[in-house]
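One chain comes next, on its own, written out as structure tokens in the form predicted on its own.
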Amino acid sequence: MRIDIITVLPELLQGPFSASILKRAQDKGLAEVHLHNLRDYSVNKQKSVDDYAYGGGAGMVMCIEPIDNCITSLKAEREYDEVIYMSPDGEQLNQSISNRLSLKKNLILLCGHYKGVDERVRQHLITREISIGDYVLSGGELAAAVVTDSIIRLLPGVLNDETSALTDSFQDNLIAPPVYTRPAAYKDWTVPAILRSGDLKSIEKWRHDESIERTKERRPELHKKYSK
């Protein structure tokens, strides 16, 4: 998988993808993930990617003309299954959607940043718009790292363990069971007796009735859409 982050501050994204599993699903060959300088696409000397809005108001705007430079430079050398803008108003990011994205082979991120982007990239240039919550931050940079991360993760070979993220939080709609590990008493606080006994039916029957019951109590919603 090939992931293109088009952003104006390729520096807040150099750490999150230069250590763990993200590193490591590059290092393996598995991903591979570029960042581009949008004032790279720039068109005039100033280097400069954003201007005043049309009609006033507080705040400037990313412009159309170095974000499709950049996104139809990338197009020429190959295609993209998805074009996603991170935007506080878009679809927010579930489990689901990072599964279905995982299986892409190639995307684009844009993120954006001051009062957000002319309105014609979002209308002719972007295939789908993600948000990671009700909540506005200063630019779209963590965001993106946020659903690179979430997708990566995903992809056959990355986890030691293949299985891991198959019982993660949010597949199937339920919250993970509780986990323990050594010693099997601290202080007064025991692992309980079933993690214990080595009955592998038995143990796996606990855990998928914990994950109900813990869904059912923190998180109503899902409880409902996983009883249909």
Contents of the next structure:
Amino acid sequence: MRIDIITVLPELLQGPFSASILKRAQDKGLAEVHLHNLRDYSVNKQKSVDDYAYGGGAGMVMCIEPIDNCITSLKAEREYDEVIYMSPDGEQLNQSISNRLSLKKNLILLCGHYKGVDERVRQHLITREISIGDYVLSGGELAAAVVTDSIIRLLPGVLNDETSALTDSFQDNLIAPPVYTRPAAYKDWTVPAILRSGDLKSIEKWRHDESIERTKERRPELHKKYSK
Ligand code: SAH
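So that was the form predicted on its own. Now I'd like the form predicted in complex with S-adenosyl-L-homocysteine (SAH), please.
To see the whole picture, the full complex is given below, headed by that same chain.
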């Protein structure tokens, strides 16, 4: 899978993709993440990518032309399944969206800045808008990093234990059961005996019951979906 991220601040994104699971996925050739500096597609000498808003008011708006140039040049090289604009008023990211996106081949993520992008970008150049939550960030880069991480960890072969992503929270509308590691007793806080029993069937049942209890307690709206 290939993800192209269009940004005015590529340096903000270099960190997240150069460590841990995201780096390993790229080293293994399972995912490619390419960063594109929007300024390289600017049409003027100052390399500017934003301008004053029509109608006045505070805040600059990102111009359509550099964005169109960048998307067009990427599309000339390959077909894209989705061109996604990171936007606080987009569809809110959840596990099922990440699962579906992880089956795609080529994605473009467009990061906005300032007041956002000229509305014509949203009307004509993109296929989808994703938000990572009801709060406003100063740019789309951190949101694009969140989306990319949530997708790449699902690709077969990226996580060492292939079943690991399937037992994470939100798969099947349940949240994950509690986990413990050594020591078995710390101060007088002990690990539930069942987990040390070696009885795999009972352990599996215990984990499932805990998942259901936790979901009921912490996320009643998910539990309703699960029990349907
Ligand atoms: N004026 C806009 C906010 C612009 S914030 C509004 O009120 O809706 C600048 C950029 O940050 C946006 O263009 C978007 O790309 C990104 N961004 C901010 N919050 C985000 C969120 N919750 N999810 C995804 N992207 C976000």
